[in-house]
Every structure is written in C-alpha cells, then in structure tokens.
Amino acid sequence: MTANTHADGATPTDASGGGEDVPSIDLPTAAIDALARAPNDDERSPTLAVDGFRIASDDDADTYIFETSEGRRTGLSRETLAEAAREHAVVVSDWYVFEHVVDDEGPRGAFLRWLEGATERLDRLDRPNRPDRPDDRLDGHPEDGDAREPREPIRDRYASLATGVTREWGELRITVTLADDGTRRYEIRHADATGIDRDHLESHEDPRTARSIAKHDADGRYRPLKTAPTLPTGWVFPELDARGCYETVETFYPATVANWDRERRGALDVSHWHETMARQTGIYGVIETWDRGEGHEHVEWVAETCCADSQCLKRREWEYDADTPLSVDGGDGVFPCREPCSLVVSAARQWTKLESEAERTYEFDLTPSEKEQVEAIIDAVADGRVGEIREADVYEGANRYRTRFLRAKRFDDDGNLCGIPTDPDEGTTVE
C-alpha cells in the first residue's frame, strides 16, 4: 500500500466536477507522483488510458500530455501536471485508489469495487480485450470520447460515497465512505445493528477479532458453520482501510469472496454431490454407499435439510451431478456454495448408516391431538424454534409442559413410546 501524504499547497478541488453533490478531494502527493510515473511504468506503451482521463509522456521534451473529455493539454511540466491532476481530482483519485492503494485485480480488488458500485470498470476488466490493459493502451492522440464516457459514473459514485454506500454480505452490513484524500473508509457491523449508534456497539479495529466474534452464537453455542445465519450482533469495525475490510470479511466468511469472484468471472469450479462423496475416504467413505442406484431423493433431503437460507447463507450451486439438478431451491445468498461442505459430509455419514435400516411397522395409540403434537415437536426442533416457545404457551405443541405431559402419559419407565420397545437388533444407535 502506498503511503498517503497531502501535496503542499494543494487545494481540494475538482474542475471536472462542479456538481454540488460531488465532494472535493485533497489529492495526496503520492497520487500525483504515481500519475507522473504511470506513462513509464509500462515499457510497451507511453500512454495510460483509464476511466476519465489519459496521460502520456513526451520523452523528447520531458513533458506530459493530459487529456479528459474537457480538453487536451500538452507540454505539461511536473508542476503543471500536478495542477491538472488536482483540477480533475475525482477521476485521478479513483484511478490511484484502485491502482495503488487497493493494488489488486483479483478477488480483493473486485470485491472492493463491487462494494461501492464501481462495476462499470469491473465489467471491462473481465473482458478478454479490455481497453485499459497495458497491451491495449493507445499511443498518440486518443480517440475523442474514450476518456469521457466513464467519467459521469465515477462522479455519481463519488457523490454517493460522500454520504456512504452500503452493501450486505451475508449478515454483514458494509458501508463505504470517502476520506478527504479520496481513499476509502469501511464500516462493518451486523445487519441487525442497522441504525444503532456506534457508541452503543462494541468497537474493534483488528480484523482478527472477527474470528472470536464469529466463534459462538448469541446464546454462547459454538458455530461449526461460519456461514450459518447465527452471527451475534452488538459490535462494529468503524474505521477499516481497504485491506482491513477485506480481511475482516474473509475472517467472518472464509473463501466467500474468492468463490464469488470465480462465479462472477464464470470460473466457479463446482464439485457436485456424486463426485464429492466419491472422494471421501476413511470413516466417511461409507457415504458413497448411499448411492444405491435408487435415484437421488436422499440428496434432495440432504439439500433441503442443510442448504436452505434458514440454515446457511451460501447459495447452493452443486447438484447431484452435472447432469442431474436437484429440485430443492438453492437459496438466495449473494455468495455461492461450490461443493457439499464438511458439515453436510459429516451429517451425510450419519444418515447413510441410519438409512441403511429396513423399515418396520410399529403401532401406537395416540389421540389426534397427540399425533399433531408429535408433528409440532419435530417442526419446532427442525426449525430451531424450541427456545422461542415460552413456558406459558401451552397451546404450542412443542411447549415444554405439554411435551412433559405427553412423555408422562405415553412413555413407560424405560422411555419406550406407548410401552413398545425397539428391538435391540433394529436400534438406531450409530457411532
């Protein structure tokens, strides 16, 4: 990351602006130095052409050419180039931030651009023949319009950044704002903490702190799945820089940005259920035996159980195999799930053993209300609502007192429902 110091005597201004909603930028000296070096950074071309401006060097005269949609200046010295840059501080600042502060055209750079809606450049970067790659830089006179078209989106974006641009990533609420020198500041908090004053939240600075925050849910229970919608709230990272923002997000939700970026570029390498389970070895190798040539309904059950939005914030992209999609909805998450996760694999091992049992017929005597109560208990446990049912809500089937009453009435002293034992040879105890 390039250190920022403000230019001596620099006046925050933006002649290309003029709009009252576009903030003034105090362009740092580091940005002007980088701009002066830019034409010579690539030996293949003496011209840098990016969003909103072009700059070229005239080696014979030791001067610069600087062009925007408003005109073309030639014969600029280092000092007059700095003046021109300050007059167009918004576009120069935007180039400098992403080229030298963020300095990444991989997942981190793409994510930070996406956060603030800089998709106009992001889309072009993904094109095979993007016009702003060094190989495609233009020599001599740039064509009219090439430097003009991207300017307005940048100015609109800066106007939005002045008050803050907010995106949600899972349960994270990320707000990007502008510093006086055009660099970005990022605030990350839980989406449920929207509107809460920072002073009422626990403030953190170190991205590594996210690891301890994400370790347990609000009830203190360990969170084995980092993308489960159980992230506790009550905290804020108020003043992160670009790198700190990325590291914090990746600590809360590991690998989600990388997979999102792969998907965005059409390069997400999905590993479907069948091939993932075929790779399992050791105690997990048993899962492969679940595919008994009887269709893939069992995988539908697994996906419905583990991959719903209520259980995981990822959007499932894997299917049974490349030719056999699952009918269960994959969810609406912003970042994709490229393969069955370790939690799915672990649960599938248990279900593989349970589902190997042959079905038996048992007869129980239950009243209609008791049958409905059993169904209500299963629903409440599956949806994680048991803790929400108050002791006084005796009309709820999964109410603790109603459940205790059912057990007192229908269980024998050995815990058998209606006194009917389970044959030890048919038991469900699985290690």
Second form
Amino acid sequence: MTANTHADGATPTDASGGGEDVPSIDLPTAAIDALARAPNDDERSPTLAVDGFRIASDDDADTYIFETSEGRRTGLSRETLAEAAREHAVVVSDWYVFEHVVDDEGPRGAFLRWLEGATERLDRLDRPNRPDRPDDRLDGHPEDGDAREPREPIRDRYASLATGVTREWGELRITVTLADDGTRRYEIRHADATGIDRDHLESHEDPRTARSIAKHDADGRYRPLKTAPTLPTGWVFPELDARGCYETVETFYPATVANWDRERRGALDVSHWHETMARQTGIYGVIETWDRGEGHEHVEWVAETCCADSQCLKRREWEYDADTPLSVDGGDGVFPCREPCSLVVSAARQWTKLESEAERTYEFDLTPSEKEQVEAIIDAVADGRVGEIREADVYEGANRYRTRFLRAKRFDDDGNLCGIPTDPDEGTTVE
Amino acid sequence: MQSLVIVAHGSHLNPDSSAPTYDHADTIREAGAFEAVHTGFWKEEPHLREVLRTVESDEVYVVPLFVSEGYFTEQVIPRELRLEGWDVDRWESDGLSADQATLTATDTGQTVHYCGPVGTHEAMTDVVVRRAETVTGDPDVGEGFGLAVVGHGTERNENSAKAIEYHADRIRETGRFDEVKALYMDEEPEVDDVTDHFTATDVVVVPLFIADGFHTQEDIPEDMGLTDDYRTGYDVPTTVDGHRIWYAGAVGTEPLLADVVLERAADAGADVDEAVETVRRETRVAAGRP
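Show the form predicted in complex with the partner chain, please, the one above being the form predicted on its own.
So here's everything in the complex, that chain up top.
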C-alpha cells in the first residue's frame, strides 16, 4: 500500500517521481464554446482565485475581456478570445473539465477533484455560495488576485498528471492521466497489481464488469461484504472517463464516496451501535436485549471480530453510543463506516442468542500440547489461515493430520470432546 | 431529472440473490428513461440505509423487488430509507393494491415516490405467463397445459398467498391454459402434490419468487420429485407420476420483470412510455428459445 490512504488532503503520489514539464493542451472546441458562454453563466464563470483566469463580456462592443494574473486583454472578438484561451490552455482546460465535464459539486465531483489533488477546487466546494465571487469581479481590485495566485498549483498539477497521479481507495489503485485535449483518463486496477504490465491483466471497459469481479474472492467464495480486503486481482480498467471512473469505484465499493464526502465536509452522520440495534425489528429485534446488562464489553468483541482492517477496509466511526467510545481500533481505511453493517447486525443476532446461555464448568483432560493445539486451531480459523497450512506440516497445531489425530484420540462416537457431554444431564459417555 | 432505485433483499450467503435486481436495472438503464438507475439492498451494498445518498437526482422512484406487501415493503424499506411521515395507510391498500406514496427522505431531502412491490402489479401476471413461454420455448403455450403458480405460503404474511391467488385467478380468466392452480410450499394445497392437482399431462410450474435460491433451486424441485438431490439437477420437463413437469424457477429472473418495474414507476408519475415499449419488445420470447 502506498501512503495515500487518508482523506486529509495528503498529496497523491506522482507516478513518475518527477514530472516538471507542463504538457501542451489541444483545447477542444467545446471548451472554447463553453468559455464564450461563461460570462452569462454565474454558476460556471471562471474566477481568478480558483481557475486562474476570468472572462467578461463587453456587451456594448460585443467583445470579451480575458484576464489572468499576468495581465488583462480587452476588446477580444470570438476569434481572438479563442487565441487567448489557447495561450492559457492549461487553466482554461482545467476550468472546463471540472465545470463542464465533471459537472458536479456533490460527492462525485469532490472525489474526482481529490483523486488528482485539486485541493484548491475541493476547498471551493466546501465554501457555500462561492464567497470568492463578490470581490472577484473584473471591476473590483485586480491587485487582490496576486495574493491568491492559483496559476502555479494548476500548472504543477498538470505536470504531475502528464505522467500520472495515483491514489488508493480500499484495494483499488486509481491513476489519473491527461488526454491531449486536457480531459482526464482514469486507470483502475488492484493495488496488488501495481507495476504489472497492462497486457498481462484482463482488460475491461464497462464499469458494470466490476460487479462480477467483486462477487467472489480469489478462491471463488462469495464476498457478502464489498469492503472486505479480499478483492481478487488480475484485471484492469485501462481507460475510463470521469463518469466511468466514479461508477467503477461505486460498483466496487458502494456508497463509500458519498460517506467519505460527508466526512470530509464534517457532516458524517454516525449511527452508533446502541441506536442501530434499537432500530432493528423482526428477527433482529432480539439484539436490543443484549444491551441490557452492565457495560459494553460485548460490543468491543463484535468490533474486534468484524471491523478490524483484516476483515473490512472501512474505518469504523461508530461507537457503543455517542458518549461511550469503544477501546478497539477502528482501522485506517480511507472511507468511514458510519453504522454497524448488515453483516454485523446478522452476526449480532446470533451472538445475542448464544450469549444468553449461562456458563458451565466442564472438566477436560488434555496434554499441554493439546491445549495449545486447540488454541492454534481457533487462531488459524479466526485468521483465515487454514488453507495456508501445508499438507504435511504436522508442526502446525491446525494441520489437518494433527487435528484428525486429536479428534481420533479425544472425541467419542457422538463427537463429544473427551467424552464430556454438552448437557450435564446426559451423563458421561465414556468411562 | 428523475432516477430509479430498485430495492431488493439480497443475501449474505447466496451470490445469485442480487442477479435479477442487477439484470433488470441494466435493462431499464439501457432503455434510457431515467437519468440514472440504482440498486439498493437489505443484505448487500449499497444498503437501503445509504442508497439514496448515492443518487444525484432530486426526484427518485423507488420500486421494491418483492413479491408481496408485508414486513419489508411496509416497515423495513420505508424505515431504512428514512421516508418522513411514512405510514402504511398512505398506500390505502387491501394487501394487493399498493401503488405509490410521495414522501421526503429526511437523510437527503430528495422527493421519493415509494411504489408498491412488483409482485402485486397486474403486469406481473404477464410475467408469469411469459415465464411459461420461456421455459417451454413456445410463445403460444397454453392449450393442453396446466399452470401452477407457487408461493411460499402464509407463514408470517397473509398477503403472500393473496398475490399468488391474484395472478392464478387472472391467468385462469384468460382461458389460455387448461387448468391454473395456486400452490404453496408451507400450506395446502402443497406443491409437493403438484401432480394430484392437474389432469393435463403437461404442467408448467412457476414459483412467484424474485431470485433463485434455496427455496426455488433446492426445496421445490425435491418436494415435487423432480430430483432426489438438487445438486444432481433435473430435466425440463421431468416426468413425475405420468405428468411432464416444466419447472420454471423463480419468475423474478424473467427479463420481462423489468417491464413491471417500469409500470410501477409509471403509475407513480414517471415518464417512461418509450422505455416500456423498448423493454417489452426486447424481452419477447422467440419460438424455440427455451
């Protein structure tokens, strides 16, 4: 995993490790058309502070005014405006991509901005009503523009995009690059496939293919939890557009972008354990009874069991209740978990039933090695390592032969450990 | 800008449970009536609780891919979607007639047209018949055939049997099949005795279930005597007690079900006329395509 697994605006990796050259952009006609319409569009008109340029129309003369921090040009015809735009193709294309191609100020737009490290654009999303606008008019105070100097961040970002900017999202590795016309291309592959030649990966175009990739793990077992760290590798979406990138990510990890965006804006609504279980009805209504005892140790066990990074890539943000945090770690995932999921609820129902049983004292005779072997078997199953234990590795307690030997020696014909019945009323079955 | 959200049960154990939901969503997406078509689940992701926040539109049609009105459509789905002011009386339903209620989702502020389940819509009758056409490969199947519509039974919910009887009655009234019966897994008349209920040699059996799973792939085939062990499979048709049983599997996997989803949205005010035509045209059964 690379270091970019936090939503805190950390700089994404630059795939080239260098990338100082700002690429030349062949500005598409659609971008120039959009630019010519911009003076009449309050919502999408570029600003010096964020976009690095601004444009206005001089209605009397039927001409345009085009201004950057380097200077101001007036009396531009549609043709000379196009020339000015091409001279500043980087900033114009960046404005065009986010305002007209991405065209979203919600979670999707925030995610696509974050992917390429467009922090100045993310910042603007977070400011309601774009407060940069009132003092950013052409008839305002142009000298203010210098203090906000947006040009270099955009050019630096383009230089990085020319070679590829990479972020990780769960087990996904997403690399953004520039097309010749300044629009973005997104490559998505498994993080474990880093450095593998594309030709050696199965290539896909349709975001919906992600559904079948995510359905089973590498061993062919159904993955009921999309954010389990068991996504198989060996595939690539080599050339997605902005919409396709978002849809692919949403298919692999549904709703993660929406919740990440809420968290990023400080608006994540967390439903803690207690309220989530209190909401359950039907066969899940029983879980609420688990909370009637003293303390919340049982919830600590549930979180340790289900919500560790080894089991789920979401970062658990829910606690026992708003005033009672859990002591177990919530994990380091880039996207948050805002309430106990349906798998936790289903498992909790079963634990509620099992945990209602009173404890009993059983007496077993085991050798010290057998006791340790029982512990090793539990560890191996809990950590999902059973399949890794080699056929003939009888030094491992959870090895199949070792376990069969233990069963042959210690189980009676009814499967009772050391012949001790589970229900004491049944009496002992062996002498 | 209108979007569609198809909500379904999903499963932690059965990978095929979500397949019909995705298939019908894809069909409707390709028909192009909605800005976007989303799916949400009780047991899979995105969860019902979070699906609306993945939808960019302000106006959302929510269609439950469930066979009958009951616990899920009346309690679980509205609660998890956080539909403000929901009350089952909003549907004014007798158990079969839920159409739609327009509410606001408190989580997102979206306007939600919450529709009745697909299973009780009159267009579902056509899907049961289409399923019979599909499994026999005969677009004119009917004469000389019996048809059994199979439901789970009343275990917890009397509306479940109502939906089965509703479609069986409607098909019977058309006179297309020699005999039409409603049968159940858990109550009389039972699907186990399917051959006792028909004089026709050929009987098509269509379970009114959304997805193939434990009940439709294991219980019902074994109960009817199509096979001793579901893992070894069965032929279509299989001869049991002198009857040829054409077992169709879950009706919810039939492509025409996408039409019922659209009808539900249309009844709630969605503009989907062209999409309905497209879906009906593209899901037709060609002769000899079992």
